[in-house]
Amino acid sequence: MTAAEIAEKVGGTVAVAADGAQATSVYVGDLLSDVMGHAGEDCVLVTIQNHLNTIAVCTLVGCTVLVICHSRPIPPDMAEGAAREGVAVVVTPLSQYAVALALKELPPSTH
């Protein structure tokens, strides 16, 4: 599922682009820590954690697509180091429960 199908069914934007970025499971955390440990490749990372760090776990797992809950800005730091490692970002209103149930299509990501 490509960035902008993730946005249409989670009522939300594209904040940063990345081409090619594809998700083919969900994991859902806000712990990082949890995701280096547990998610898996090409996943989309559902979290509230919006900053830099972010980035460099979803770059660290192989995650693709990364969605920020309840509208959460985006730092510039952040955009930057996304667009920089292919990393597209989704700013939802949803919480990280609501967005797993809209992306009910994709599995369960497992590392």
Second form
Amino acid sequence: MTAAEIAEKVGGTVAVAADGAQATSVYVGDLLSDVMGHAGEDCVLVTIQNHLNTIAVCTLVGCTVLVICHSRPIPPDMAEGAAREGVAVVVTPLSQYAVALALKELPPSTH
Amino acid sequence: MSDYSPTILQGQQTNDDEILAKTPLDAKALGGDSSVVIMELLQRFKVRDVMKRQVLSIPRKATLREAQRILRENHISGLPVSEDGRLYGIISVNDIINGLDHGWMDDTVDMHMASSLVVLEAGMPISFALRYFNNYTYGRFPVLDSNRQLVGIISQRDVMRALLYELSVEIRKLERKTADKVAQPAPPSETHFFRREWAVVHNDLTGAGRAANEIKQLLREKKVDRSVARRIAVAAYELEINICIHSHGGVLVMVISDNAVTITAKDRGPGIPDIEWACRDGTSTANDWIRSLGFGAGMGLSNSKRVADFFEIESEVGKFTKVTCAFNLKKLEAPAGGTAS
Ligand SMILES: Nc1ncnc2c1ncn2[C@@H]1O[C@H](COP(=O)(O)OP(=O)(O)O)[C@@H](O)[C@H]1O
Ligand SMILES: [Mg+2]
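Could I see the form predicted together with its partner chain next, after the form predicted alone?
In what comes next, the whole complex appears, and the chain from above leads the way.
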């Protein structure tokens, strides 16, 4: 699923686009160590952590699309980091659970 | 017309002598590298060291006209609206300009102040403040203590002044050190090993994850199996973050040999009093603002232990913590003569 398709499903907007970013599974989490330990490659990460460190985690575990909940703003250093690392960022007014429901056709991410 | 005189919160202005009197940098931290010195400075200095403590403020029911007078007389561009240390908002020169434009000068400040505020905490490192100045357009941030009481205000100028001052001191120190340095022989090259080292600075969350990312890239270049590389990256990240948020600073070292990759994280203290407790899943001493960023889940050491083939922690309270994680690159050969099952 592409970032644009994900944005549409979660009623959000693509804040940072990334060429060819495709996601095949979903992980929901706000604790970065939890994401590090459990999220797999090519997943959508659904979180409220709107800062640069989330991008570092995405790059390390291979999350391709990041969905930021509750319309939290994307700070400029985060947007730059995402663009540099090729991580697409979608911002949505929905909560984590509502996003999970909206993306239910994708399987849970494991590794 | 009632005449409010500005409230001055208690506390003293941080003066340059105080800044100078700060403990000198650990010589090991210098490592002869000036960028490390700058990073150390950004982490060592806290918002409270640099902020202005004599905060002028104005109560909610003062008028815009009174706010204007205080701003003008004190040559400042923003004034906290606060009562008994509780912060309600900020009234800025911009609000005054709008007030003049619309004839609101006799309105009370609470009608026109900015009330959803971005604030800093006194204990945050200066690197955080710089990040905030970068990410928001505000020229100043109110500073609250851990009881949410207004204790200061910080502007970009305060930060720059303190940093420039301290930098000049550190540069002089570095220059002296370089002059004293006798040329040292290069260590013998380790032909079978690839070794690289990253300095990790206390509380530099902006750079956190940089070493782990470079490690992942190096492993990719060296064609290390993807799933092994990922396990190594997970451990490297967790150990890097731990040095960053729990220690006074340290190094992350990667050694690649023919059949193993070793990640070692060594720092300069404060050490871990109870290693067994620290290794448990979910135990953490991280503070609230570190947690609010998603760190401090208490899973870092257990994550590292789980992904590594070999895991060891050594620590001495007040001295150091050293965590070693090793990863086999090749499957171990079945022992000769063993029966296949
Ligand atoms: N390098 C270190 N120096 C001092 N204490 C540490 C260090 N690494 C870990 N600790 C201690 O061990 C605890 C658990 O670490 P960890 O499992 O990584 O969880 P977290 O970092 O989320 O707190 C930390 O909260 C801290 O008290
Ligand atoms: Mg940790």
